[in-house]
Amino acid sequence: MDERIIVAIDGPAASGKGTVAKKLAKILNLPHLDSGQLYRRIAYQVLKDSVNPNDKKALIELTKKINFENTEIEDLRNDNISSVASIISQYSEVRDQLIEYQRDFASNGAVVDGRDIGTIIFPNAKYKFYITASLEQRAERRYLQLKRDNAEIDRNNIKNDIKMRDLRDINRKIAALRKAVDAIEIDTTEMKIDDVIDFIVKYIHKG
């Protein structure tokens, strides 16, 4: 297999794309990048430095100073960080800086997951997959994931949050979530992760 191949994996929140991407990267011996973590990394710094996320100029300058290689940071998936990351992702200037970082990261091949990987970041990627699942199944997965740290968490709230996130991602003006025309769609509602991985690996080796 060509070590320089790029595998682009897109999909909505809690579809399983991140888990699939991580495992796939290990199997293919390629580096993995979760593009969503880049925005959450900025959001973390915004909150830490008390920067107004609606101040575009300050946000752009802050982004230029961030070391995205720094992985020794607390959990980036809490609600506050996610909310700020959602605001940040709407700025084209910030996205342009991250596009450059992502393309440099994958210059020698990588598995990259996000919401605009196959459409904007790597439109010429050899392998593109769109991982999705029903809203109910995605909400249940996120509920089970978060319940480990918060026994009081509510299923309906999670479902509503994911539904609203879908609407924002699909309808935003910049880099909206959509399936690339040449991407293979995989509905994981009734599938196990290992079955999804098996399908993708066979598809790539066949290709």
Ligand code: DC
Contents of the next structure:
Amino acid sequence: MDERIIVAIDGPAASGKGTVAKKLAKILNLPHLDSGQLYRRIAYQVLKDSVNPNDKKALIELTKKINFENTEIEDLRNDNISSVASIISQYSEVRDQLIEYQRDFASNGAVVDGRDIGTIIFPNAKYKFYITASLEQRAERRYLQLKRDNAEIDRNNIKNDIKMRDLRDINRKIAALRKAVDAIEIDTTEMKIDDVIDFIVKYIHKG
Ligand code: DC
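Can you now output the form predicted together with this ligand? The one shown was the form predicted on its own.
What follows is the entire complex, opening with the chain shown before.
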């Protein structure tokens, strides 16, 4: 396949887009970028350095110092980091500093997942998908995922966190989560991950 092909995958929290993007990248032999990890990496540093997540000036300074090649330092998927990532990602001061990294990463083609990939980062991506699922289903998936590591986890808290994050991501002033007009929407509420991948691979191979 053309090595500069970009597959943009957007969608709300816990929609399964990350898992889909990762598997798809393997199948298509393209690098995968989980852009949420970039925002999570900043959130991790905000919490570690006790920075106020609404202090834009401090956020810019902190973001400049981060090496984004290294997002595997810690488990970045916990609830605290998720909420702070959603807060700091509202600011253009933060988002602007990540644009170049994402475009450079995909300069030879990539599968990239996030919230604004098909709308802002790669508006000309050849393939765009918007992966979604009902709030209940997304909360249940995230619950089962987190429960593996933490038996104390509460279903309702997870559902509320996801709901809050959706509201923030959808209603923010810049790069809000929305389906690109030319993206294909896939509602995975009743679908297995492998069926979603199958659908996308077939679609891409059809050209
Ligand atoms: O995809 P995720 O759940 O790992 O993303 C964590 C947060 O990062 C999400 O709530 C909003 C923000 N984010 C964003 O604003 N833009 C992206 N392209 C990816 C994530």
